[in-house]
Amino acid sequence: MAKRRVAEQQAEPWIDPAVIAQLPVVAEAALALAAGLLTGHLVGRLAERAIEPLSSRAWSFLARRAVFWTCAAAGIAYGMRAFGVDLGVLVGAAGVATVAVGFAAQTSMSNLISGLFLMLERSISVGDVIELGGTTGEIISIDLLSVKLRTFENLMVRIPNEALVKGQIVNLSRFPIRRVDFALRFSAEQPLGPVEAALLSVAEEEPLVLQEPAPQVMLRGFSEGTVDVQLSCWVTREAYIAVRTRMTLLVLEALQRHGLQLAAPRRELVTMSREPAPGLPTGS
């Protein structure tokens, strides 16, 4: 009797039936979980390398990215259902929570909206090198609630895209030439004509400097026996850095080779003098 239980507990499976037969029903939705990610990924590939040409990229990587999460949101729901679940009320609950979700999150939501506006503008791309607030740096992302720049100094700055639509924009490489400008000051007695024959010569020796538009010496206005001088000069925005950096050493060897002088400064001091008004009683 005991040998007889000893072999039907051997003979019982190490898997519960029950267990086995939900085996195809796990396969069928880890095969259509597998089957959303990689027709997403492959899909939404194809959707950015399409939509990347006719327009700019943060429109193609958007693609991307809503092409790969409906194609994962199908074989979750394919998944979902294969083990029975009901897809009507779980529609019902996302309703709910989206509203809820929705009010908690307003700077979201607004994030997001400005996100779309910036894209439909296009007055920032990838790439561009930008200003905001005093933060210079380049764009590396473009993305729904936010704008990721680096800056020269290599750090990741992430602005909010409300913070883009409100504020002021400057769009430093928009175009491809830029123009250089260096403020001089000189004394009001100092002729002007070698001056300008001075800077334009630094100006015409300077390869990177563009000759159309040609450079040019403009009076800015006069200061308490002073006149404010500029030079300005165009460059292709790929050299301006250079340009502003070299030119300005040259700047001040042609000055110093003509014998031209920058006006210092000049600092009044105004003392008060402690001997009482006529008149008022000074204090024992």
The other form holds:
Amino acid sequence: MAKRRVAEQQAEPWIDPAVIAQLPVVAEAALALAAGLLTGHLVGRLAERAIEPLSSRAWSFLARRAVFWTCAAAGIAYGMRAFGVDLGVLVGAAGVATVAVGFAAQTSMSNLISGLFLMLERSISVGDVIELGGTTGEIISIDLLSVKLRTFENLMVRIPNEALVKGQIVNLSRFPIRRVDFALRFSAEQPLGPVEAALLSVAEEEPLVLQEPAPQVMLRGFSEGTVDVQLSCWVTREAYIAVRTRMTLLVLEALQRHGLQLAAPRRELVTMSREPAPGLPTGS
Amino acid sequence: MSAGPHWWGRFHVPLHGAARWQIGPLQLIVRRQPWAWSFATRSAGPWDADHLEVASPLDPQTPDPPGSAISRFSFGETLDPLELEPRLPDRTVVASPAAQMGVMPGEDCRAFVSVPLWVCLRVGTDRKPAMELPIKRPPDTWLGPSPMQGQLCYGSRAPLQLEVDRLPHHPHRAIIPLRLRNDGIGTFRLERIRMPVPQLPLLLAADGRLWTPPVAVNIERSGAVAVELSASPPPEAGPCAALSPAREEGRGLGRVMHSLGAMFGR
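What would you give as the form predicted together with the partner chain, now that the form predicted alone is on the page?
To see the whole picture, the full complex is given below, headed by that same chain.
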């Protein structure tokens, strides 16, 4: 009897036959997932390479991620179907989950969509120097949720895409040349001919100031016994800081050399006497 | 060719010695140590300064002029000779006439443009280039239809002239002859023109003046502009010797078509 029981025990397989029956299904699902991931990786790379010459780095990166996750999702869906999971139910559940996640991640979704708009608009790209809300820096990356800036103090600033879409971005490096202005104030009695000649001679002597568009001296207006004058010069965007600094010193030197003085705002105070007019009663 | 003295060529600077050049507005002091060449440069004064001083021996203890830029280049052993090579500007130059000029249809215009030179310092028998600098940096200028579109060029302090003798003659400037023909329908107003300087070689005439081959510009009936560059010296210069090759050698030679905007900034 005992011998018979031992023989039966020996005849029993060490793996459950039900599990063995599921092995092809598991293999099929694993294969589908691997194929999805691999296809996504390869096609994503191809899409990135194809789009990069035609568009910006941000768009090609986005295309690569989109292709990867689409292929991966297809692989996962195929694998789940092999297990007999009803995809309709899953899609329904995903819809409910999306609504829930959407409510929970409103800010992230807003940034994500803003990021897409930013990329569509192409108002900024990696390497541009921008100014936004008092922060100035070079764009080092444009991601799905945020833009990273490197400021001139070498600090990294992360700006959510939503803030970029809502705010006013000043792109300082979009065009190859830009204007640099020097605002000056002179006394209203000061003849402006010598002022104009002195300022233009400084601009003409500075080789980094462009000959064309030509430097200009503009009259901005009068206020409090003074006249506001502006010297405007055009420079390459790379030379902007150097020219602004050097020209400020050169303008001051030129004014001193020509005996021209900058004016401070001036106000005249007239004191009125309160003495009564002769013949009028003084009151009690 | 001309007797000189020329500021360019090959020079001997003794070990532990120093020499000084004054090429118009540029002052150059060269010092030679056993393991390093040192160059002190200072470009000051007006662009048309004429002072010329070539390889004057200098007491090595003499301090560098204030405001000089110092560049040092180390070697296993510093070798003679030191060579100064004149070069044309490294960017296109925009020239303008002193007053607006019109070229009638079917007419030609001969004009001359004066451009500043660069100096390239080479050392040793294998002529290793150590550094290159402008004798007087010309101002930048923008050539294009708007501040958003165009190209950065050098401007010119000396206006374009119709007679070569009216151009200032300086040993640190070269003359570019321009031939402009208007085959268009109306009168062509010449306000400015882009000279393709990097594509031109530098030539030395018998009288010591520096020239480039002529630039022939033809405004065609269609509005396109044909620019023709050749390697032969201009007839005004007489026989010439090649002094320095074009920076973009071989490029742009022959007939090349351009738009009016690219050539005249319209």
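Keep in mind the model is a prediction, meaning the values are calculated, not measured. Whichever C-alpha set is largest while still superposing within 1.5 Å between the two forms counts as the rigid core. Positions refer to the first chain, counted from 1.
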Check: Does Thr70 show a Cα shift reaching 2 Å between these two forms after rigid-core superposition?
Finding: yes
Check: Rigid core fitted, then: does Ala32 show a CA shift of 2 angstroms or greater between these two forms?
Finding: yes
